[in-house]
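As a starting point, one isolated chain is supplied in structure tokens, in the form predicted on its own.
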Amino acid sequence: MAKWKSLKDMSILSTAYPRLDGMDKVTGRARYSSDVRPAGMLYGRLLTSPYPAAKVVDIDVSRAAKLAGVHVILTNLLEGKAVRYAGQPVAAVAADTPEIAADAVDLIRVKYEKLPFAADLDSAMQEGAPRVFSDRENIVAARRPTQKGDVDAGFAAADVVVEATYRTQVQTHSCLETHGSMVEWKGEDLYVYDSTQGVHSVREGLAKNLGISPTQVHVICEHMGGGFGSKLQPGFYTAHAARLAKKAGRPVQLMLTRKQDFLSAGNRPDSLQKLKLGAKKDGSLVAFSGTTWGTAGIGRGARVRQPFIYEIPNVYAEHHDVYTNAGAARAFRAPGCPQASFAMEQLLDEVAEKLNMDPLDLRLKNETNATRRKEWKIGAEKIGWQRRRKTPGSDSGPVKRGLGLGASIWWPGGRGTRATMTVFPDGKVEIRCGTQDIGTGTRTIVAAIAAEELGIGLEMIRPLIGQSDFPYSGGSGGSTTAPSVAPAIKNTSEKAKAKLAEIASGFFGASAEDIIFENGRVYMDKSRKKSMSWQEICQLLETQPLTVHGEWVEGLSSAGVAGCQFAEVAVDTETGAIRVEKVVAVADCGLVLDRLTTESQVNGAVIQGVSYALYENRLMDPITGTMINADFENYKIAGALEVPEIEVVLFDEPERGVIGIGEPPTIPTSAAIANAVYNAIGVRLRSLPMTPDRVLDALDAQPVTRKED
């Protein structure tokens, strides 16, 4: 089975080194989809419905068609002329400038027949609520409930039982770069510069939508400004842009406006969770039951992953998706897990309080993951868990502090990535791989792995990624990118090294198995008495570059991630403001490829978790059925002033090979904060986001006077 070098033999991997594209990004040289503007390019713009439910009776484009600079207008964007959410595309235009395109959209007159709607979870679940789809109920029947053991017997045997209801909000992806594409037809072939997490998935999906061969579609993504799961799939905007470009005979760029991005380009589903947990006096969890609901708008996939993490012998859990008149959800960093963690980790703390047991001890009692057992202890020491007040809310003064904790988990591993490497006579190395860098540093680790294996510097490697014409790699989602790509690059590098070793063996008159590649030189054997430089061995190729093909192999990556977080908060009981002061994030990392980008991933995940816990919330107007805060002025995201001190602890297990790190560190943040808030004020907040008004309402509803510890 393939193996990585030991850490002591590595010179690049597992150290901290800067991104190869860092300078391009800070200087503005990096090209994003919106930066690609070939000669003759037109600007696309969508007309979207202002109504959450309606039928399109008539579309009049006569005034828009007369506007100078308008080249194409499409009006067949709706199937069956049915509108099911505010923001759904109805028509599209292509014009010489963005301003003309916007004016043209304003000139299109659409006659709608407005229909009743249900734009949020509560209204859609009411008896007699308007149906989002005429042929099905809003509440989807539970499919394959999770069942094991005897739940009734488990609760009967429990010494402590806690029941509670928790809610989480709809969170939008809020990518810095909106969704969009620049497309250009060259003969029968379509070239697509797309802001995407999956160049191959866009190629396949777009080809199917347009009724052409995937070989005719060429997708390029040099850089992209955030996706978090929302850009894994081909977008409707790309297909519309392709049709505009085909009809106009010119390239078309179509980037969604910020409002359109909020309304139609994905979100994390909300949840309503009614849960029950039973435990024995010694803290052993014995039974769990739960019913959850969530809305993915007009789509599916709002599952809440309950019961979360902890092994419980008797379980019953069922989930119901609920259709609403809102834009469909898309995958969002650890789908279904932050919602589940927020509820389950609080439920555990409530059980611990009834048992008069330390919440950390309760978790250690039920912890079956050997790695996380170690991580719990590391995190507790880093945060100073012994400082936690045993009596919640007993801190003196209006500003009260507390500590809380939560666990994370993730499941997927690597999969079938392929790559090609070419070694040139001048010593330069080129790698082609159809993965994409979504901001995580994939381009950099591709070069680093090759440089490590070949024993040369990073400056000798040219990593070429982000094109569907390159060897296949899957979408960058589910924390599968590094465990998929890294083994393929190592395997490809090994094959190139083996070929070069054969050449070197002839030069030295030695065995190819004894050849050593190290520090930019090639040695005959371990004695290191005879050697040549990397450039010298490459010159032996003369004019013929060496090209090899490699693929993902087992043994170099693994699946299953454990982790935990501890949070310290300060809550002002007079204003209701919550300030997260510190988060300790212990992350299970396997073999760390680049410590700098790994820590960056954990930092970003925690910040996103803080934002989810305290600020972000899609607000739907019950009168109009549309999102009323679809902009960055009113949709609050954690900024620099709200970011706490984050202490990242990378828990190395290099023997496991490469594992993913993107998803798990964002899962437990909101739960750890919620438990810390309870420890601070003695009142539990069971709904996200935990805004000042909710803090004050909770304090008013349950006034408690507590003594000092």
Given for the second form:
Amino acid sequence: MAKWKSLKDMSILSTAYPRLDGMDKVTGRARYSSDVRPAGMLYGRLLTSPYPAAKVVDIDVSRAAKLAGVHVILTNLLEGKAVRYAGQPVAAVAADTPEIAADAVDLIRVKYEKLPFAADLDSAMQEGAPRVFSDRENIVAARRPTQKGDVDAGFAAADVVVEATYRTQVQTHSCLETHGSMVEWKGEDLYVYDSTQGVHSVREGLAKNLGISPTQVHVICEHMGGGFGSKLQPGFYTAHAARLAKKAGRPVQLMLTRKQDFLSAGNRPDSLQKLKLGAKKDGSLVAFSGTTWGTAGIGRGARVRQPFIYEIPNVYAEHHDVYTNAGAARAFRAPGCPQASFAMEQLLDEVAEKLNMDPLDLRLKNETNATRRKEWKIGAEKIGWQRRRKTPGSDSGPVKRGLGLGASIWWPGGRGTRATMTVFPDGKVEIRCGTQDIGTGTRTIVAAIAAEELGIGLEMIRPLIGQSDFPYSGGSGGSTTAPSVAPAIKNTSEKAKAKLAEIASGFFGASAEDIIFENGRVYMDKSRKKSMSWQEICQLLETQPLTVHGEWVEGLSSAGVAGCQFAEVAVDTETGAIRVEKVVAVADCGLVLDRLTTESQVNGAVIQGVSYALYENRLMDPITGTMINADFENYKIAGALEVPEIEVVLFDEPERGVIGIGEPPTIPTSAAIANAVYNAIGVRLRSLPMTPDRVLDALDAQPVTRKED
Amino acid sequence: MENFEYFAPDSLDALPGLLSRKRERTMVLAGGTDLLDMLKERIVKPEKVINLKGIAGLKGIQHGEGVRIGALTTIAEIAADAGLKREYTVLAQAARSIATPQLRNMGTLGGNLCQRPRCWYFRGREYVCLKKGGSKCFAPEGLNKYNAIIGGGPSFIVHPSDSAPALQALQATVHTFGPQGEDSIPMDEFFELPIDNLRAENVLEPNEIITAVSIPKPAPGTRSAYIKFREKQSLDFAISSVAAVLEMEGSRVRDLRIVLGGVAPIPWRSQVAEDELRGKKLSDETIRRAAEAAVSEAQPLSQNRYKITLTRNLVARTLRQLAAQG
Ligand SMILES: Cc1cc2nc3c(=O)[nH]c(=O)nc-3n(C[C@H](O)[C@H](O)[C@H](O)COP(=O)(O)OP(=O)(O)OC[C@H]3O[C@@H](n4cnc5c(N)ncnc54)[C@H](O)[C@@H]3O)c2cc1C
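If the one shown is the form predicted on its own, what is the structure of the form predicted in complex with the partner chain?
Up next: the whole complex, starting with the chain shown before.
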């Protein structure tokens, strides 16, 4: 089985080196989809429904069509005539300028027959609520509940039982670059510059949607401004753009507006979780039961992964998706997990309190993962867990501090990726791989792995990625990218090396197995008596560049991720403000490919977790059924001043090879913060986000003297 | 944004000929940090936009007997002015709390006083709310965690300006220019409640502009402070704020002004709170009573009761901070 060399033999991998395209990004040289503007390109714009539930009765485009500069108007965007969420595309326009396109959209008169709606979880769950789909109930029957052991017997045997209800909110991906594409037909072929996490899935999906062959579709994504899961699938906007472009006979750019992005381009489902947990006096968890609900809007997939990381002998967990008149959810950084963590980790702390046990001891008592067992201890030491308040809320003065913790978990590993490498006679090496860099640093590790393997500098490698015409790789989702891509690049590099070793062996008159590639040179054998430079061996290729093909192989990556986080907070009990002062993030990361980009992923995940814990919340207006805060003033996201000190501990176990790192570190942050808040103020916040109004309301609801129950 | 005619006059004299008496037909542009948003979102659709920035004499901070600040002075200049920081602390602190460095560099004092409400129903194109000529204020039945707890009805907006409570607490006067020439309006009379005026938040006629704001010299023994609470520190409006100016005589409060921001459709001068302290010593007890009085007029909506607790605590915190300066 393939193996990585040992850490001490690595000269690039496992060290810290800056991403290759950093300069391009900060200088504006990097080209994003909307920067690609071929001559004659038109600007597309969507008209979306202002109503959450309606029937389109009539669309009158006569005034818009007369506007100078308008080229095409499409009015058939809805399948059938039914509008099921505010923000659903109804018509599309392509015009000479973005301004004309916006004016044209404004001039289209759509007659709607408004229908009753249920735009949030609570209203959709009410009896007699308007149905989102006329042929289905809003509350979807639980499918395949998780069942293990005998729950009733488990609870009967428990010494303490805690029951509680938790809620989490809908979070939107809020990618800095909105969803969108620039499309251009060249003959029968369609070129798509897309902001995407999956050039291949867009190719397949778009070809199907347009009824053409995938061979005609060429998807290109050089750089993209954030996806977090919301750009894995082919976009409806891309298909609309392709139709506009076909009709206009001109290239078309169609980027969603910020508001459209909020409404129609995905989100993390919310959750309502009624949970019950039982434990023995010694802390061993014996029974769990839970019913959860969540809405993925008009879509599906709001499952909450309970009972989270915990191995409990007796379990019953059922989940119900609930349809609402809102944009469909999409995968979002560790789907189903932050919700589960927020509720379950608090429930565990509630049990710990009843048992009069330290929450960390309760975790250690029930920990079944060897890696996380070590991580808990590291994290506790880094945060100074002994400083945790023995009596919650016992600080004097209005600002109270506390500590909390939470765990993370993840499953997927790597899979099928292919790559091609060409070594040129001038010594330069080109790699083609149909993966894409969604900001995680994929381009950089592609080059680094090749450089490491060939024993040459990073500057000799040209990593070409982000094109569906390149060898197949999957979407950048599920934290699968590095474990999928890295082995393929190593395998491809090994094949190139083997060919070059043959050439070298002929030249040196030595055995090909003994040839060593190191420090930009090729050595005859271990004795290093004879050698030539990398350039020299490449010159031996004469006029024929060497091309090899490689693929993902077993042994270089693995699945399964465990991690944990500790948070320290300060709560101002006079204003309700929670300030996260510090987060210690212990991240399970197998073999670290690049320390800088790995730490970056953890930092970003923690920041997104803080934002989820304290600020972000999609708010649906009960009167109109529309998202009322679809802008960055009112949809609040942690800014620079909200970011805590983050101490990243990369807990590497290189022998496990490459594992995914992007998603798991966002899972425990909100739970660790919530537990820390309880430790600070002695009042539990069971709903996200933990905004000042909720903190003050919770404090106000407290009886003046706290009772022990 | 819709098309409009653009004018950039270089003197005040040109304004009467350009500005309409009909609201919404013509609008003046200063830093544009608010107006441009309103134009782009098509909340306002003026026929003419008149840029004030070319008009001489509307900019700058002049210290003398008191201070005079031109309407086009940027928020950043106010926040950085040493004289203001020293003697008119509440104003410098309020200016410093506004938005972000970029917005403070562009935004002006006149624009800050005349900025429109941030209520999401007012700002959202699809909500035809009372202030936009609709038949109802959406806030009472809708999402109202940021709306007014005092002085609301029939509209429940809050006034978003941070400079206004500070200026009102400093007993500033607004200087205006219109077809009738120059005029002066005390800050106490500048803003109007929705019950008196639904389409605007102040008494300016559509064809009048602010030219400057002047503040009298504070009496000896004056201390002042501005405390603003927002949900996040990076770029956020006040959920509640307190501007307090105390004229001390020994340990006694000779006179004072307490003006609340973010809780009412206008900067809310809390005379009941002032009455609790006037002539008294600052003690835990008098501060507590003043803080209690400050929210005694509050009538919360369904989701903003917390603003009462918050405001009460902020008033007390501001007064405690000023007491500690003795
Ligand atoms: C993201 C964001 C955050 C913000 N945060 C805050 C905050 O925390 N606190 C705060 O107080 N404000 C805040 N603002 C609001 C505001 O835009 C600025 O504070 C600024 O001071 C407005 O000044 P301006 O010159 O840009 O106004 P403009 O946009 O030019 O004008 C605003 C309004 O005032 C009118 N106007 C301008 N000058 C005059 C004049 N001389 N006479 C009569 N009418 C005039 C205009 O016609 C327009 O209606 C924020 C704005 C944004 C976009």
